[in-house]
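For reference, the chain that follows is the form predicted alone, supplied as structure tokens.
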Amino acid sequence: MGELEIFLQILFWGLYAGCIYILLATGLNLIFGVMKIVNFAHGEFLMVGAYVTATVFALTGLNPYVIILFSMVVLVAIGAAVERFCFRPILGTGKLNEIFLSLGLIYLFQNLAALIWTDKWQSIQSPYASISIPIGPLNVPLDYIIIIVVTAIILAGLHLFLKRSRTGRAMRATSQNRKGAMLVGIDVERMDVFSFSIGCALAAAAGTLWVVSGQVFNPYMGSIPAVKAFAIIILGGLGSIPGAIIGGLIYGVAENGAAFLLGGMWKDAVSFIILIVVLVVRPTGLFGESGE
């Protein structure tokens, strides 16, 4: 294998894995935007939405890519339920209490499904999985390419939303201001149940694209996600999209070339480096404000 095609390798393989990561940190950072709240337990909606699609998929047989959009929609009916009954109450009250509750979530949630679905490792195969597509002198898996363009089309929809919806316009006023918001009329409450389910909404997207991936699930395998979307949100600036596009993949280039060229034990280690590195450098992130 020869440097050129070991580099198109580590760069395509990146990029399907910052697909995952780019999903999950751009819902992490839709709701802190909005709401300015600390939720740890965002990769548990990661996890939610993996068993939702598992489960579908096993009972009916329906195309994972398929399911992708039922799984959504659940996710958006518990994100709307969460963010009403756990979230709203403290909204305000300080950050120390934002952190317990999202800790005491992760404890729920990961009881919750090991009660539903037992605590077993899992995986599912995609149709597709056998299945190869020569681009220059690689074999893509059409998985990873399927992965890239959905991750793509929800991005784009996304964007859509925010730009030219009355409702999308309204969330990014609440996000700028929310008490400019509430001024001009605004319902910051309604936006803060949209921000919330459309952010648990991508973190069931990134769960169906990893289980979609062939990767292995439990009721645990949340909290490493959540940690990276955090420091992927970290690293492209708070409250930043594009953002959290951009670090989400930065994450899974320096994450697959460290598993490719140092080992696997270094997969997570290099992408923490990057984020001390850009944190001593520039503590706002790349596209974070420099000053007040």
Contents of the next structure:
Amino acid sequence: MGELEIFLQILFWGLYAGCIYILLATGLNLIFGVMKIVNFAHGEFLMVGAYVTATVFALTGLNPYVIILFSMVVLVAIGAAVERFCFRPILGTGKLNEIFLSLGLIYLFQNLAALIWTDKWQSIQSPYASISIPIGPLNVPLDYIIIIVVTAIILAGLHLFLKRSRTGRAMRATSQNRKGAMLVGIDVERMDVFSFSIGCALAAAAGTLWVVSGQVFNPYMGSIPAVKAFAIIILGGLGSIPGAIIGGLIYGVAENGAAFLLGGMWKDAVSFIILIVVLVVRPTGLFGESGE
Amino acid sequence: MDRERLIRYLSLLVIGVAAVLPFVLEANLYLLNVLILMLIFIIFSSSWNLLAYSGQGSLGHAAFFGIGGYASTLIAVQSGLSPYVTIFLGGAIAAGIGVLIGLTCVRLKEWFLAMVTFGFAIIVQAITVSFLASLTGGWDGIASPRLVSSQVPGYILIEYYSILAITAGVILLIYLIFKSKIGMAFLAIRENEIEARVSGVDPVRYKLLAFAISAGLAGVAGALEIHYFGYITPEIYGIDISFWPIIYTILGGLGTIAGPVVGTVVLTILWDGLKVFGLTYERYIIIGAILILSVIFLPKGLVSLPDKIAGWWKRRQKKSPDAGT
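Having seen the form predicted alone, can you show the form predicted together with the partner chain?
Every component of the complex follows; first up is the chain already shown.
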């Protein structure tokens, strides 16, 4: 393989890895925008989404790209329950309490999953696993292309929902000014539930795309991607959805490049080096509002 | 004043109990092991609590825990110094690196700070297993001299009392810091940085000072653990190691001296108590549920429990018709 091919290969893997980060980061960002909280246990929703898809796939043999919808619906319900019973009572009591609560949720979800599905690494085989399509000098697995397309469709749908629908506009109003939104008659607590549930559904989509790509998964898979998704939204600027998308792509490419050039142990470290450099130069992130 | 005296007697009582505990347990090796690790995590959690006291919540305290462990081990191996000396040298090196990391953090707040500190733990781990692999043994780790040689009779007891003394010293130090002007400055910065600056407190200097002290104490805790285990691997930088001090401190009571101690003791007892029943995953599920419930119903931590019960008792007495008779 020539150098150009290697470069393109890294770029493409980065794009694919970036999709999962983008879905996670967009969800976190939506939740942060409306509720001003960060759920460190967001990766656990990705994990549950992955297991729901894998289980339904094993039971029914349906096309996993169809099961994604079911998985998202399940996570909407779980998300609504977690928002109502865990995050709402501690809303506004301080950042460290949110981290603490998230840690509790992480233990709870990871080990419930381990009880139900054991903690062994598992994988499923997508029906298209053997098909790859030549694009230029590369042989790209069909699954990767579908994953990128599915991500784009989900993001476009979210964009339309936020811009056009009444609920979406109410959510944006809440995220701009919570008190103002209350004054014009928006039920902000309802918006909290909506944003949290949609965020969880996006995590379920990310989990599903993770398993259909043939990657292995276990109950502890979600922690690191979630923290990175969080680093991405800080990199891109808290509350900025374009920032989350660009940050996700940067991370996907940078990680795969670093793993290739410097070795696997730098894969995780490089994302944080980027984050630290960006924050030293611009403490509010790339697309964040300047000044506090 | 009365309350202060009560707390002073209580802490003496706690130290007294800790001192006689090995005899009550008849030097049961397993329980001594649990106690020693508990003491080490009390130091570690207290160090995290000190940094949080200055308004800086770190998510990567394992970085300092690990740096202290590695530095102390390497110095002890290369120079032949006793671990009793090198644990403090390891702490000093962790403090120095803490200041460097603190320099990138002073402008950052809340989530930004949390993520950067989290990132540093991962970066330090990557450096340990790549550039420094020839020194640190890479992923395999290296052997570390024991605090007390295992040839000495009763070495575990000597280790236990040494670590108990260091723990008591650390808590006394933190108590003195909280009482002093430095502690006031930390509080002022945490509550309102601009007002602190108006009253002549330089936030950058004090934030770095908090980083230095906290990282140094975390480094001492890490060095103690490593010399107690007798080996060190890069797993010491693990995410869970960074999470434990947060869990212990907030469960016990954030920003109080007793908080990290109470939280560590209660969770350790619970943790090892549940083990007796042969639970594995269920243990984590129970602890996860306890964390969630405690932050919802007891947001100020276990140390606020007595006040809460007293308040509830008073209210109940007022409500009941035969009150005041």
